[in-house]
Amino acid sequence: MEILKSRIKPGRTLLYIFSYSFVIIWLIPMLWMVITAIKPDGSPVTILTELIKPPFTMDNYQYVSENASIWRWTWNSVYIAVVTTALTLLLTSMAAYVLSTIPFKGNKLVFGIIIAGLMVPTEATIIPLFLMMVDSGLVNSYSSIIFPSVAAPLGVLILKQFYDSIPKELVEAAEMDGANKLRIWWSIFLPLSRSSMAALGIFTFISSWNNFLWPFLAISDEKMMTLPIGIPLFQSGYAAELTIPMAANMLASLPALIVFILFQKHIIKGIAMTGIK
């Protein structure tokens, strides 16, 4: 017993309780929208003795599939973050395995230049990016959400930070092999950053996933609209009701959270080993 005491330390303790305290405080308003996503059209969800009281049902599901083009949203999302984070894993990469590994003059100021782009906030950047797609012609379309997503300076920075500790000693050992720069850095340096990239890529499709104000000016074809532009155009029409909206949010809320439950462990990895704080 006193064993079992010493082991319990109440600092420990006392972390345990906040943590699991902050669980549930973040489980709450999802609990509330699972449930309110099944409650009755007009049911009332703003009482909690009336929300968990049957009935339930799952019609607020089909109403939104049938009068929503939620589908038709969610696989231009899909679409365009699984793009978005292809496209900028591999650039990203690529630049931070040439800034880490090959020397030229101007090697720091390009990557100082690179580092820059994180002080730009994006809404600086909003009126140029949208002329330029304008005169490109690329406005409504899905490269005009994609193109201007793939310049991650912080991507750069990550693994360049990953790369630059990788023993020289594997790169001459390859050279000597007779292996070029292009199989060096697949062979290598991509296999040993795979839990760095992963969760670059996570952090890059959620990012893109979530990506509000950008789509918003630059599409205006319903058929072409993101999730987070497609369901508050749905939801405006509900303002006054919170079930079908709920069902929305829910279908929409889906496919992020199972990246992140499937990929939890390499986000963790991944922070670990960048030194993200």
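Residue numbers count along the first chain shown, from 1. Remember, it's a predicted structure, so these values are computed and weren't measured experimentally. We call the rigid core the largest set of C-alpha positions that still match within 1.5 Å between the two forms. Compared with the form predicted in complex with its partner chain:
- Core-superposed comparison between these two forms: the C-alpha position of N210 differs by less than 2 Å.
- The rigid-core alignment places the CA of N67 less than 2 Å apart between these two forms.
- Relative to the superposed rigid core, the position of the CA of E50 differs between these two forms by 2 Å or more.
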Second form
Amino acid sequence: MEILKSRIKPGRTLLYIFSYSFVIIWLIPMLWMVITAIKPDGSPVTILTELIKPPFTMDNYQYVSENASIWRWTWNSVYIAVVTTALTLLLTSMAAYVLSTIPFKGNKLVFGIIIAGLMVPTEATIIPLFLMMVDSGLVNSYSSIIFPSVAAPLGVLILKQFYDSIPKELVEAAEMDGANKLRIWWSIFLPLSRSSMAALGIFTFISSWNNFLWPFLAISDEKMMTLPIGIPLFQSGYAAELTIPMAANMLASLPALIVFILFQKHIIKGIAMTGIK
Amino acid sequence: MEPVSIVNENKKQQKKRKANKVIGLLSNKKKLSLNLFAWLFLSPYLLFYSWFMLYPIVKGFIISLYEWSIGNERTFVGFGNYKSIFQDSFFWEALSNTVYFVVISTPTLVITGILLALIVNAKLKGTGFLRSAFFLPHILSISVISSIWVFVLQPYTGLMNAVLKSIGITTEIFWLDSENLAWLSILLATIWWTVGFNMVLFLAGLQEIPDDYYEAARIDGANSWHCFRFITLPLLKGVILLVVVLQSIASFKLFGQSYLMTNGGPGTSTRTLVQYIYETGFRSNEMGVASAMSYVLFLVMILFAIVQFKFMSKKD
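Please show me the structure of the same protein in the form predicted in complex with its partner chain, now that we have looked at it in the form predicted on its own.
Entire complex below, previous chain first.
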């Protein structure tokens, strides 16, 4: 091994140079957003030496938080993402548990119908969904955004696959001890599936946080908007200057950035699990 | 002696049968309660599923058979809406724009995804940083992504042209104002935003390949290219298929990037099917026509997925 390693070395150096120069280029748009957001209005933003020199200012942030409902939008986004994730985890776990452990009549049929839903993109049902929301008076409500997301079948599939792998003996032993089905779900299946649940939760949260098309259609009241819908609305008035829109971008991204930096390993692992299975 | 034993036998069997009956009754009762529990536990999810998934599919089809606009009388037109969209040149343009984006974006995003995964899997120092950095844009919302790229690509004040100028390309490029460059811009933004997701999937696939395979191949004198071509690629086939399908479906649904960056322009040259459905339904208030288009989108996407699965599994 040692000999092999030393032989590969020139290649490794090249790989290092390539990888790290690429990652720097990759991060430039992000860094540019961070820096321009703290530059005073009208300062040159394309000359590197000017960019990294003071003056820096927090005025853009102050302006955005005073002139856009950014805190309200952040709250809406957080609320919708949290409720969607919690509801999805609870309901899909219950459904997956039944489909995996109880061979009732129609089990296969129900599972088949749910899985077929994986092929239905939201984009194809926006018209009937919108008309339904109009009919039931749900337009411009949190429910109009949360409910359709909860119906997504991915969670049922992921959790059922995991539940199928839990050994039957474990369930039988618990039944011998007198545990009923509800108890078995709560104290065996839920704790055992913690990592699958975390993966599904992360996936659901990110999807909800970044959901664009449906909230864009269902929400027209500025007070009810989520960040992805509110931000372009606010920015549409600032096409010429970029320091203020960039500060808005930063504020809209901060919650996600903080969560990502704290939980990056879990998030990336979780994404891998939802896709690979 | 014999008759007695027969009687005894009969009694024994009767007892057994009785016991069986009791067990049978019990298990029937148990079965009932089990079934009850099953449906009770399923019902909350099924309620959401049928309300927001099954019902809209049916309702969408019904709407597509009507001349239907909010606030007006509805008239049944049969398949008239379908007929009219097939005669609508804007519909064909939007469909071909969408297919064009699927065709240019799927291979690029799959190949870049594999490349990034290979970099992150190469056991370099700082792998954790590289992985997070490549994935990072994926957690930003499409609105932020589009806004950043619009500013990066803006002529005169944008970063891209400034960089190009510094390496000697002095013509001012209007990225979002010509058809080909607009597509290139949308593609760039899409890669930056979503390739991290593909990378993570490929990375998981790469990590399942045992190191021994590579070591054995190296001992047999294989170089890096051989290893990649004859070990990595074949073993990654399943993941590649998965990513190709997921990616082409995602590309087919393109809306946010193109709507926010170019608004379908210049003209209508980057207007996608989803955007056209949105404009037909929500701006022109032609819900019936828009619903018919949604159905066409839906069918094309399913076809895509089926063809790809067939094609990829044949290649074996």
